[in-house]
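Below, in structure tokens: the form predicted on its own, a single chain.
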Amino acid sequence: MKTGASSAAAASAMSSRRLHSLEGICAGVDLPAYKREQHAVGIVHIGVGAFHRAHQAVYTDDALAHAGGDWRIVGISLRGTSVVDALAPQKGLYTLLIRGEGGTQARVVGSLAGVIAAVRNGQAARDALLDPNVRIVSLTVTEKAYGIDRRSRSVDQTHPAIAHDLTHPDAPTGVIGMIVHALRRRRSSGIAPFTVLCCDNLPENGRLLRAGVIDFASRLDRPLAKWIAQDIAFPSTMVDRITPASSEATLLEAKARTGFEDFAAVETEAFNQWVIEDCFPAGRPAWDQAGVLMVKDVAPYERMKLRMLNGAHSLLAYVGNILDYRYVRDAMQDGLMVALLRAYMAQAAKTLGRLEGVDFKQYEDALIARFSNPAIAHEIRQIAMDGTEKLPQRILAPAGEALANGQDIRLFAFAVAAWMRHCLGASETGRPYELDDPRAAEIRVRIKGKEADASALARALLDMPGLFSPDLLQSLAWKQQVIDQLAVMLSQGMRRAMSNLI
């Protein structure tokens, strides 16, 4: 990888300018080891947020450096405009700050060729998906954006984007509507289809998205749905890299490192992992040469990550928020928190089958070290968002399996009780916080007047349609465990509840 060659003095003189080229960047910053203009676009990525810029775009940057190819990325922001306003004047360039034990490494990533704000120019976003050179459409839009019912694997017709796009299929605004519209147009125009690559934390994410896309298409055009089922690839993936939201400090450090203003700078940890089901009929970048693990079956790796990392992360977020911790690294200075997380990870590991090449205890140790990284300011509120979307795959799935196999369910019940306590919207010191969840309004209505009654509060939330599986709801032992844990949290406090469990 090349490094900035100009002197610090020259870069300093240009520091009031915006990052928009690779010229004049301070020495010591890693630059793309290829000529951007020599590589055309081959990927459209929907959801060009911080995680994509710290993960998939970086792997693609490395793949271009290793093997070249026309695989640069056009990013689409479906809802917001701020990321486009940051990246467009910079011609897609941005600084990535990688914070590890040995210090912070800065690099400028060049794989983004352009960005589009769909809310400003929906036609441009739709046209990008029709480009014959685009052979992959990848996505990081968060769980709630898809509008797929995970149980039925059909689209939720009450989801705003799904409802709109079924009514206006030629002017879609949601991710599934846009994919179906593009595939329909490509098919009718004789343009080869693209591969759809979901990179969100959903169980069997490729298969789930495939089912949702086919169901949506079948409601509009059954032959199209049949063609999608037969001819379109939806590889599953597992992604992993802790990426906190960028702050003013992130931008200031990026400027100090590069010598240029960079309003799209991102910070992340040194660890990075991407596991992909290797099924790309139209080709793909040389991701394998960039460190991606290309496999036949992603599911075992996905389950490990969802249950041990993501499940523990959610537990930490609910407990940490209630105890008034702001950052993950601060909560990890609490010995009781660390003991709780280790116990939870160990129990989650017992729900997993043997995974070749993986030692679950070593993985647990690595996760504890990553959570404790003092250089990463990962806000707990960011992790606590969208609980009703995250609980099923992160905590409820292993809880159901543990229950069915006669294993200890107490730690899973504790995690659910902690989420219920989190739903009250105030920490133990009385600090209010916003319940950021797509079903927040429903939750508030359900728990009103029940805030101090553990049994009533738990039952109100357990009765939420489509959240808890029948096997859990039919278990008196499970429900009583949740109620008992919640009762201690409400009457004696979170630390007492934690101590009783460890």
Ligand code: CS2
Second form
Amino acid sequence: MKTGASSAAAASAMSSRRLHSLEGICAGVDLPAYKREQHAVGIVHIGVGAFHRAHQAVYTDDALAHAGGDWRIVGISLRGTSVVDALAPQKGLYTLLIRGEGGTQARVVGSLAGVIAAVRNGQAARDALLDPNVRIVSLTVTEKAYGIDRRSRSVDQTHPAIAHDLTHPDAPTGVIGMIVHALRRRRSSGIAPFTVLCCDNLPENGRLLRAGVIDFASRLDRPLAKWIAQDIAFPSTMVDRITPASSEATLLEAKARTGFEDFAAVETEAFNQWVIEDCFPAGRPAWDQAGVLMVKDVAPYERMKLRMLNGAHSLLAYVGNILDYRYVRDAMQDGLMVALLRAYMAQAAKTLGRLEGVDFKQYEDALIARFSNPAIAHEIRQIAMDGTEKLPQRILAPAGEALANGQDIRLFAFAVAAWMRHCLGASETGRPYELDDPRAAEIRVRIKGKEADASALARALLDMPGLFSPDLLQSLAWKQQVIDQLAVMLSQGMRRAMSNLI
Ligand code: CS2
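Alongside the form predicted on its own that was just displayed, please also present the structure of the form predicted together with the ligand.
Let us now look at the entire complex, which starts with that chain.
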């Protein structure tokens, strides 16, 4: 990696200039160690949010530096325009602030070659996916954007993007519609297909997306669906890097470090992990040389991360929000919270099979340290959103397995009760907040008038169609645990409920 060379004084003279090239960036900032213009585009990434810019784009930047290749990235923003307005004038360049134990290191990332806002320029977005040089289409669009029914593994026709795209397949707005449109056009024009790489926190994400894409395609064109099933690879992945939404402070610090305005700067932790199923018939960047673990089966890694990191994160978010903590790092100063998270992670670990080379206790210790990182301002509200999309893979799947194996289910029931308490929309001090969830309206209707009655409240939410699995719903012990813990939360408060358990 190269570092910026100009003096801080020269940079401050140009401080109102926008980042748009690698010239004149302050000393001490790491720069791409390859010539950007010498590498063509090979990847389209849908969802160019902070997480993509802190994770996949960085691994690709490193792979380009180590081994070269035509693997730069065109980013598509499906719904918003702000990230495109930030990145386009910067020619895709942005600053990454890496907040490690020894302080913050700044780095300018060069792997993004261009960005397109699909809502403004749908044709350009569709064309990008037809480029014969594009051999990988990767995605970080959040759990709720896919519109796949997890249980039936078919598309959810009530999902707005799915409903729209099934009736307007030539002008798709959603992620599955876009992929199917591109594959259909590539197939009919004799352009080789791309590999589809899902990077969202969903269980067996490649397989799930594959099922959704094939189901969607079969509703339009059966031979196409058959071709996708036979010829398209959907490797699964496990992605991990704690990346809060960028704030004003992120942008100001990026400017101070580089000497240039940067409206696309991102901050993240030092830890970074990517495990990928190595199945790329059309080739891939040398991610293995950039620290990515390429494996045959990603599922055990994914389960560990979803259940231990994300499960504990969600638990922390619901409990922390009720207790009026704003940031994860603040909640981690609370000894009772840390004890609860440790107990939860240990229980979640018991639902995992052995994983070669991984000690779950050490993983737990590392997670506690990462959550406690004082330099990361990770808002609890960000994690607490979309509970109905996150609970199944993070908390309900291990709960179901624990139940089936005769293990202790109390911590999982506690986490679910905390989510139910969170659904009430006010903290213990009465601070109101908006419930941020795609099913928020339905939740509000269900719980109305039941706010003080743990049993009625729990039943109203347990009965939400498609959320809890039949094995949990058939268990009286499970239901009773949830009700009992919710009752303590409502009548004696969250701290009492926590201390009853640990
Ligand atoms: C978090 C994740 O927002 C959330 O729900 O649990 O985004 C988490 O920070 C990442 O998965 C870490 O890799």
